[in-house]
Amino acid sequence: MITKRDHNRKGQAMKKSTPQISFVAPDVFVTSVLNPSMRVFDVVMGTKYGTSYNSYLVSGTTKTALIETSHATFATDWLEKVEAVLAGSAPDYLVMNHNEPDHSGAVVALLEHYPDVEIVISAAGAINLRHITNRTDLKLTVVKDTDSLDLGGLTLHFMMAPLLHWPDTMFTWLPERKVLFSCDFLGAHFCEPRLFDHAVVYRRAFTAEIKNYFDSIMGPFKPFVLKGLDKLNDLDIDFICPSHGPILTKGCELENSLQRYREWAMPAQKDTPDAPHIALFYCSAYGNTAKLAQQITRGVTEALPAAQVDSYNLVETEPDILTAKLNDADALLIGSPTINRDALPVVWELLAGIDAINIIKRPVALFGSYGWSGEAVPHLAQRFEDLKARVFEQKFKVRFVPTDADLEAAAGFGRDFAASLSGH
């Protein structure tokens, strides 16, 4: 069984090419690999400072456990680090806190070297990993909330953390070393070669990437973020070891990150607590849909004077602002002209940022001007119905330029939608 003291003794005999071995705490080794050149992660977010695929190895007196693997692209580099830490022995367990391919990509390579490894995983994770590896011979041990694993003097405790940010996610807590393996939670795409938060030179850039990561990965799951934070309240944590980015340490960024996550996940405060926040989004090729948007806003405010109604031209507003407003509003109004028998691309780009969890049952109404056939509104309605939003039964469409009667009808549409929100 490998120990820190063994490594200190053996290290003198290692060749120069052997990967450097780093520690989080006694018997807790870092087996992460770095990807400083990555600029886009999973298509969904920019990563101008690269990232790391973090993995760890915990060595008890009787058993060893790896915590996750790496992206398949870096499987060889990762295995070299694992082998350097194990120094000829084999791991007993592989704990998979989450099974997205950037976490599980090297599982197959690991099993080729160590076929007897037992994989400790959540129930949802077991389903995912079978499909990711396309193997039916995995040695899986499914754990649930509060289960634990004895490694000999060190104990891994498992806490289910669903939707942070996949249904399969869990945390692993090592109380004897006060180390939390938090999976994607509290991570960042920030490639710090010295591994720890206190080594980061450009602290402002690091903090900005923590926020970027939260918005892109955790933002759609804010209620689950708060539940995840609550699970950590009673833990005396010295180190948070995420799956991406620097390790967070007590007295440096650990407390700051916990506080920021809670602030960012809290529901937005309304100017008038009992009044709905309604966000209206539109684009307009020749100003006709814009005219409808203006009158619909008038109708809503006439029916609900206390409501906060914010209107956004999709062409003139920054995408990150649009996404935040889209997901924070209590109700939505979406307007688009019809071009090429569909809504405009800028509208579909907006909808790509929808929080698919919290959009469920949220009131949505659709409107737009059209020339020939008018498919934009029904196509948008179908999308929201697929997302299980509460789509307003009226869909307001006007052909070409709205008349005065059309504009008054648009205001009536706004009043009717407002009435549906207030229960009138």
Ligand SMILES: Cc1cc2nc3c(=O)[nH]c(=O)nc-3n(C[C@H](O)[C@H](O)[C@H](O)COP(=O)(O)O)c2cc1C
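What you are looking at is a predicted structure, and each value in this text was computed from that prediction instead of being measured. Positions refer to the first chain, counted from 1. By rigid core we mean the largest C-alpha set that fits within 1.5 Å across both forms. First, how it differs from the form predicted together with the ligand.
Here residue 222 counts as shifted, since its C-alpha moves by at least 2 Å between the two forms after the core is aligned.
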Second form
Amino acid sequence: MITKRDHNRKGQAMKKSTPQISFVAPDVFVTSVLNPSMRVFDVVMGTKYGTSYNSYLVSGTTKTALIETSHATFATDWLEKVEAVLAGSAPDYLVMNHNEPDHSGAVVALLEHYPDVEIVISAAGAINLRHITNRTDLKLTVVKDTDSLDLGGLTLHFMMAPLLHWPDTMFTWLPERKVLFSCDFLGAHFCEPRLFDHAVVYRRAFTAEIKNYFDSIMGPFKPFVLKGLDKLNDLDIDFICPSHGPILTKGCELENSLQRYREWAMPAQKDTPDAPHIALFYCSAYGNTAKLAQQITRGVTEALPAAQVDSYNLVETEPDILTAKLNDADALLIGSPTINRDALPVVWELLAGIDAINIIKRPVALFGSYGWSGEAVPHLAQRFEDLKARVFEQKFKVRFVPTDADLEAAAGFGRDFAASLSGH
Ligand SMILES: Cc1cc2nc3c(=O)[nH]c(=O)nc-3n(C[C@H](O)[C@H](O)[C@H](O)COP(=O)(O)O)c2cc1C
Ligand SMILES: [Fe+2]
Ligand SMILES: [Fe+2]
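Now the other one: the form predicted together with the ligand, given that the block above is the form predicted alone.
Expanding to the full complex; the earlier chain stays at the top.
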């Protein structure tokens, strides 16, 4: 269905050294650049299969529009592709669906070559892009939901998609070719030189990366994911062109991806409000905090027999499992001894994966053994206060080795915390 060709948009034969030009549909060219060797994205996200910074060029009979740019590191490669497609003409518009630097990194380089390009952008995007480029001469046209742009025989329709995953995000829909430019939404860090989902050899690895991408980037915004999907309900889409990874095509991964996004974003069904899922995380150098964890679990289940309490030793469980449990649980119990006047690094690493939106108002209780100064529990409590969690007023600390009375008190602490949950 889709073939690479060696002609640019004017139908001129390309020289051997010119980048090969691919297209999604007639008049919709691919100007993406590949980054196969990337292993970490945005400092925190592992990317086993590299990524691509996807960009497209839509060529109407009167106007041309680029959809996004690339990471700054690849600005030269990207511009070469753009020039090859344009064959001497200048683009009229640059549509910025989202302005994170992996998409806006080559905006300035583009303007050096084509200073008259008009940038089509959301209101929030306009503010972001000014601060990202630090340029006051950008020719910005702010669009809102349902606005459209005529390219001559082809029309770009803009759909605001806030918080998928920045406030600036929008989708761009090209009805005449049934192509949706979805930005990071439905994307994956998966470098596929042949560009399309049906060309991917290791399909399972690719779909696993779609899930990883969802968890890392879209997971904190699940209600917005559902709103974004609802906006696409009535569209008859043949191609979803995301800003990272393979293009999704109808009959291949397109329908699956939309369906899986909806499943992942649906709120978990609760059997009864009295059966909360409580995740307890702890670490313990000499077993003291571990003993407290055991007794606290006992106390919780005594007070709330229907509760599901899952306890995790932070050094024995895979980090991605821990993060998933951390963000899915209805309430959290976190225990750390004090070592060098703080909670241990494994606990802070766990908290680095917290979903900063869903943690708001979630009940959290802190405990731990300490020797003399005991900062772990108050430091953790402060962190959860800052995150606007509902921090249980009792903080359970025991000096060195818990006595039998301490263990009983730990169970009492668990009972009280459980009671505070059922009271809400
Ligand atoms: C290397 C090291 C550093 C410690 N630093 C502190 C400290 O700064 N403040 C404190 O209150 N206790 C400190 N302690 C004492 C521990 O918090 C105490 O031994 C505690 O009972 C350990 O609990 P656990 O068995 O759950 O690891 C330290 C212990 C170790 C081994
Ligand atoms: Fe992004
Ligand atoms: Fe991105």
